[in-house]
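Only one chain is included here, represented as structure tokens and corresponding to the form predicted in complex with the partner chain.
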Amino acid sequence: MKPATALRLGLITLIVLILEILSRSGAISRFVAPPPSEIVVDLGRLLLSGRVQPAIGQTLGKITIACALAIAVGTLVGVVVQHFRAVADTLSPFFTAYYAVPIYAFYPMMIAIFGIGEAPQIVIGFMLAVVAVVVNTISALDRIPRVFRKTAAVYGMSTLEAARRIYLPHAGPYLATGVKLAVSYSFIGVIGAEFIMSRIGIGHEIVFAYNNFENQVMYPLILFVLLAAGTVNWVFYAWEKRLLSRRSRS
């Protein structure tokens, strides 16, 4: 293992080993938090029990819809302004800007358009994963050095075949960064809108449980959509590194 590697796992060990410390001295009390160990333990019943099943699959299957929308249509949108370069630019700062918009907000739309099943919830995931895919498909193609579009030239190859043969191979890792982000932000839309209103889904089960002050259900849900979300991401990023480490050059 590389010391980066195991400096980190330590750390995290650390944290979680300071936190049980402070929760089962009673410094942090135990209506706030429950301990780490225990959230572990009460994690297991509740899955072991099946009540959480449902919703889970419920919310992984919402969140992998959004995000495959996100990714194909946000390369194509990407793929059509970054043609223009004037567009792309003109566009970028209203890209920050999209971050700042409650895009929760407009759920009561969606519900009004999309009625009240779990569509509306795709759909606010996929408005927030979908600018993330076009910034990053914009940004991805804008590193295609020149050279290349000449070499694609020389071997009098069409836009399309140059596009398969050499922009993309090339473009490959950029683009996984943008794949990443689809993912890590479909799954902060999803969640959050079940937050917001649903009436099924993990977000929805953590709500409820908070309200119902069940901190050994609602901490363990936390420490479920945190596990999830990160093993995905981590493995997204593992990859995106992988790809990215054939291109260094020096």
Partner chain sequence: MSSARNNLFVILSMFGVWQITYWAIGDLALRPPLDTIRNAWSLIGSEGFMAHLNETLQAFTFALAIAVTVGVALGFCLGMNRLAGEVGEPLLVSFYSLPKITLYPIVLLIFGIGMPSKVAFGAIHGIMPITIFTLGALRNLPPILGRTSKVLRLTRWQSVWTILFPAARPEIFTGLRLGFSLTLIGTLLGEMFASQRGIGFLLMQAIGLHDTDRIMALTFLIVGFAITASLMLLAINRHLRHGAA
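Right, the form predicted in complex with the partner chain is done; let's see the coordinates for the form predicted on its own.
Single chain only below; no partners, no other molecules.
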């Protein structure tokens, strides 16, 4: 095990142990935050009961759609924008300031356009994720050696063809950063939108449990979100490391 990995696991273990001790000793009220061990047990019981499976399926489905759209659209936009240097330089300040805008402020407009349902939540997740993909795609393509661009020009490739056959495969390890951010932002966007207005979903279940003081439901679902997002990001992190390792050997 690498030292950095061991340090991360040790830090997480330490935080969990501190919370466990504080909760069981009464320093933190069980009503405020139950011990982590009880949260894990409650999560297992909740999943086995089948009560939240429909909500989990709905939320993960919306996150998958939002993330897939963000990756596809963001990569395409990033390729086009990066090809035109003047456009990239013009839009750069807007990309930088994008996340200073409260996306949830547009939720009423999303409802007016798409109606009450799952579509506004998917759009919010997409809007949060897509710019991260665009920015990282531009950054990745900026790393392409000039000789690759000359090769594409020699073979008369169009921008999209060169991107598909040369640029994107070469920039794969750097594009993985945008994908990881898209996953994280999709989780945040969709579940956050479910907090505001949703009839089903993990966010709705967490808010409902909070309003009804059901800590044995709220905290396990929060833990589930952390585990799901962390697992997906770990998979993409491992993929990124594998690409970088293959690049260093070639």
